[in-house]
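Okay, so here's just one chain, in structure tokens, the form predicted on its own.
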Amino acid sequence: MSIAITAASGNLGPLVIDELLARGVRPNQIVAVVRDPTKIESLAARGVSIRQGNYDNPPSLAAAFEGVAKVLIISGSEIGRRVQQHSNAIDAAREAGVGLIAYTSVLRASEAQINPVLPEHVGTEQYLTASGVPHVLLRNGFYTENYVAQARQALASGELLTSAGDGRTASATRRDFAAAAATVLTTPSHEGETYELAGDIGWTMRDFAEALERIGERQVVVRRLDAAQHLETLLGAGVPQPAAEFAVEVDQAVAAGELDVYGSDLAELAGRPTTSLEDGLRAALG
């Protein structure tokens, strides 16, 4: 049985085909899809098959998934564009005879209504139902990682800007999330099955400057502001429109809770507790 990982010389997907060579899966069962294949010359080094596969490019895609039995179509980046993208990784599975469809989703996708990056989402789970092909969806919840341009901005100036309110973020590491990708992998029973996976425990902004100044050994203030103040402070310190909208909408998501804790799916799938918010945080500063 062969596993194909999309995205592969991304940010989660090195962290996935680490944990499915950590649960046994040999290397040669093991296809990294990248679009640059010298991107991944590591992995090439480990006897992980690499296949040259692109989002944009159909051909490449079947090419990729030819012989593979599971896929996991990591969500593309190119906000706009990843509906199409996503659709076409998944008719290539599909015309690959592939038994099962992995899709990195968003927390909440039935139900939530101001997460920016909803939409897309949203498509994409609605067109993977449509196409027939036996599949399990991951709901993730936003990555601790997300964070860290705003953790160096807030130890920098010793301020935090914030419109999310007392809103909560159940966050996790990326190694969390991949680690709940690679059980549904390697594991039987998970065909049909939605996973809502989110931290353990949902934190505030106060709780994130409080872990910064633990970090950071330093006074980190939280200033909160409305959402029009904070896209105006935004836009008026230089951040790109679009940019500055995706940042306040953000945070009015957090405000609505649609990023909060929802169940214990990432802990069970991970096997383990997820990582607290600090101690992600930590690592991923440096």
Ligand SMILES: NC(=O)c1ccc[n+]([C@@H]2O[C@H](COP(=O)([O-])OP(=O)(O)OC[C@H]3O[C@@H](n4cnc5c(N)ncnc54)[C@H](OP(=O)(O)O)[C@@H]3O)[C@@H](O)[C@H]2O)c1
Contents of the next structure:
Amino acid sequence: MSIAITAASGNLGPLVIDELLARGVRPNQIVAVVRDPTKIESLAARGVSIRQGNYDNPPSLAAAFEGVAKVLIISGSEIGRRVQQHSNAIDAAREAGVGLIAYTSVLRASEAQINPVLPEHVGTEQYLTASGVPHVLLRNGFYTENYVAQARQALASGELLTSAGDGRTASATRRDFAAAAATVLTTPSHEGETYELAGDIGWTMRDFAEALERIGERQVVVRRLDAAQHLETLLGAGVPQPAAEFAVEVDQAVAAGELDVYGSDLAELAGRPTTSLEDGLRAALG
Ligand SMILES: NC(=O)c1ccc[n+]([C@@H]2O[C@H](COP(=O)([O-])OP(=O)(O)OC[C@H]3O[C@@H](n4cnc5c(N)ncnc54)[C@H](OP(=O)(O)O)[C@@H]3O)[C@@H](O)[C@H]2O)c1
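The block above covers the form predicted on its own; next, return the form predicted together with this ligand.
Then the entire complex follows, led off by the chain already shown.
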């Protein structure tokens, strides 16, 4: 019974594979699907099967999923093209007779309104549901690692810009999300489930600044802006328009509570409390 992991050359995929190995899955039962096999030679050296599979190339996906029992479809990174790409992977899995698809979606995909990554995840969820393939939704909240660039910038400048107000983000580390995914792939009775995967504790930008003050041993001031001021400030600092708009929309989503704590699915599936913001940041900052 083999388990395929797509987008296995990214940051999340190898952590899921580590977690599968730690749960006793034999390396030759794991299929790492990547568009460029040269990127994961270290996994091949550990005995993991490597197959080429590009979300834009359906025949490659069909071959990659041959004989596979379960597939983790890790959402891709090519924004704007992902519903079609993920649909290609779902079709290929159905045609290969895969018994379970797990898909990495986004927290609160059914009710959130603002988070800019929602549309492609919602589109993929809808396609997956319509496909008739048994599936499980892993609605991932934000990775703590997303905040590394902002943390470095704040440690350098002593200032943290936000238009998220007192909104809270219950982030967790990629390793936490990987552990939850590995549990779903190696234990029974997840078909039809939707897991809302958020960290145990929601933190505000003030909490973020305080964590940085302890890590960097310097003062970090939170500068609160409204959305228009935030956008203007980012553009003025040379941030490209799409990235600046994305950052401001994320803050509005945080302000609306779309990324806050949502039950305890993540800790329960991971089998341990989620990693705190400060511990996650310390590890990611190195
Ligand atoms: N929860 C969060 O906070 C958060 C944050 C960022 C992203 N995400 C989502 O979670 C996913 C996994 O996170 P991550 O940290 O592993 O992202 P990542 O490091 O950016 O990896 C993205 C992966 O997608 C693969 N990919 C992109 N286009 C592809 C295609 N056409 N065919 C096959 N593979 C393709 C990449 O392959 P190559 O190595 O060949 O480029 C890479 O393996 C991301 O892709 C994104 O959808 C979530």
